[in-house]
Amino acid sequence: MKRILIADPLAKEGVEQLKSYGIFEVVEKTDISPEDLKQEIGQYNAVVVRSRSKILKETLEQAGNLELIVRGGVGTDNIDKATAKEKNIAVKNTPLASSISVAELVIGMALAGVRGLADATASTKKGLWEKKRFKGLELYGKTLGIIGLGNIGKETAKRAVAFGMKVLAYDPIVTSCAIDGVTLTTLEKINTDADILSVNCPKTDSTCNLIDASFIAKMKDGAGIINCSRGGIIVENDLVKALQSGKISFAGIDVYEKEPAKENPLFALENVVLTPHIGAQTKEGQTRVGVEVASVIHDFFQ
């Protein structure tokens, strides 16, 4: 039997499905330390990770029997893919399973931003009743600029169109889009025309620090910025300065340059909505991730 290590928490539906095949020995060690993972990984034919565990070069050097790494989620930046390729270890993920969950968080942050929901909540809890202070904006008629039109970007675009937004999208590897109301365009056009910018791309050499002071300077005054993809694409100190000056009216941030984010200059600002990397953290999304992980492993070994 192939031995499967589940190194990070996986929905019980996925674990049960994996066991139900009857051809795998499933070992759950969802709080395994990096050192223990390095010591034990050689015992397994496949390992499942989410975002907590990192599969680094020094770990893969000990993975004599490993054939497959599955990342439950979209990105695979916590896996040394180059070393895995050298060792003929397949790396797979579940790009569709949590797309809706993340897309809904993007729209939720857009709504929270244009209506000042976080600040209004804090004010109301203090008994201030500042009704006149919280004059917001509608999403209807606004232009959403999406950087990255993968599965999450597409799901975000569909929901934005349903709100009556104009959607501009940029993705260097996407040449056509069949979603009505979505226009493929250049990064420069999104930079200058978006009322709200949504970052939906992976962190790569070309996207690292993409949204910096010079990018922000070209944006509309009072625009909003949302990032539910990966930390490090937005230069956080530049964003903080833009939020403080009013150049950027609000930000919705789910991912950070350093995670877990226990301290961050964004924490001191009122015109931001901050969440702890929870884009995929819905019951439905987690179930789909778990079930898809099980299917990926089954199909690979069959």
Ligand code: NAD
Given for the second form:
Amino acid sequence: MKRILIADPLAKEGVEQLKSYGIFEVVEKTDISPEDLKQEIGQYNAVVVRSRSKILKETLEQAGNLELIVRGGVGTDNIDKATAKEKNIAVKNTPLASSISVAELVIGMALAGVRGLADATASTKKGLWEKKRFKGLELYGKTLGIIGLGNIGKETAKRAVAFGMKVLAYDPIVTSCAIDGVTLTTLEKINTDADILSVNCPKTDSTCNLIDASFIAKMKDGAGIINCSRGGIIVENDLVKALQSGKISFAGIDVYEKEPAKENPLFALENVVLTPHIGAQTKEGQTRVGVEVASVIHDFFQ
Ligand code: NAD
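I've shown you the form predicted on its own. Could you give me the structure of the form predicted together with ligand NAD?
Below is the entire complex, every chain and molecule, led by the chain shown above.
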């Protein structure tokens, strides 16, 4: 029997599915410490991680029997993929499982941003009844600029089109898009034409600090910025200054330069919607991740 270590919390539907195959010994140690993971990883043929556990070079040095690492989720930046490749250990993820959840959060942030929902909630709870202050905008007829038209970008685009938005998308890999109402264009065009910008690309050398003061300066006055992708693609201090000056009217931020974000200059601002990296955190998304992890492991060993 292949031994599978589940090192981070996984939806019970996924664990049950994995066990139901009857060909795996499944061990759940979802609060395993980095030190214990290093000590014990050699006993397993596959390890499942989410974002809590890191599979570092020193962990992999001890992983004599490991054949597969599965990241339940999209980004695999918590895994030393170069060392895994050297050691012939496969690295897989669940690319589609959380796309809808993240896309819905992006749209939620766009709606919250144009209507000032976070600020209006705080004001109303204080008993201020500031009807005049909260004159918002519609999404209808506005232009959404999407950087990164992958799984999440496409799901976001479909939903934006349903709201009557025009969608411009930039992606260096994607050459055609079958979604009506979505136009593939250049990064420069998105920079100047978007009423709302959504970052949906991975954090790489070419996207790190992509949205900085000079990018923001070229944006429309009063545009909104949403990042449900990875912290570090937007320069937070530059965004804060733009929000303070009104150049950017609102930001929706799920991911931060430093996580967990216990303190951050964005926290002092009113025109922001902030969430603690919960893009994929829905019941449906988590169940899908769990079930997809189980089938990835099954398919690999079959
Ligand atoms: P994906 O791989 O399907 O799509 C990413 C797209 O970005 C690809 O099409 C790629 O070509 C494009 N891209 C790469 N470099 C680019 C660049 N320089 N400029 C523009 N586009 C570029 O991935 P996905 O599932 O759509 O996820 C997108 C991002 O969202 C990932 O980086 C992931 O880490 C993040 N994510 C966040 C959460 C969350 O909880 N907030 C959850 C899931 C995924």
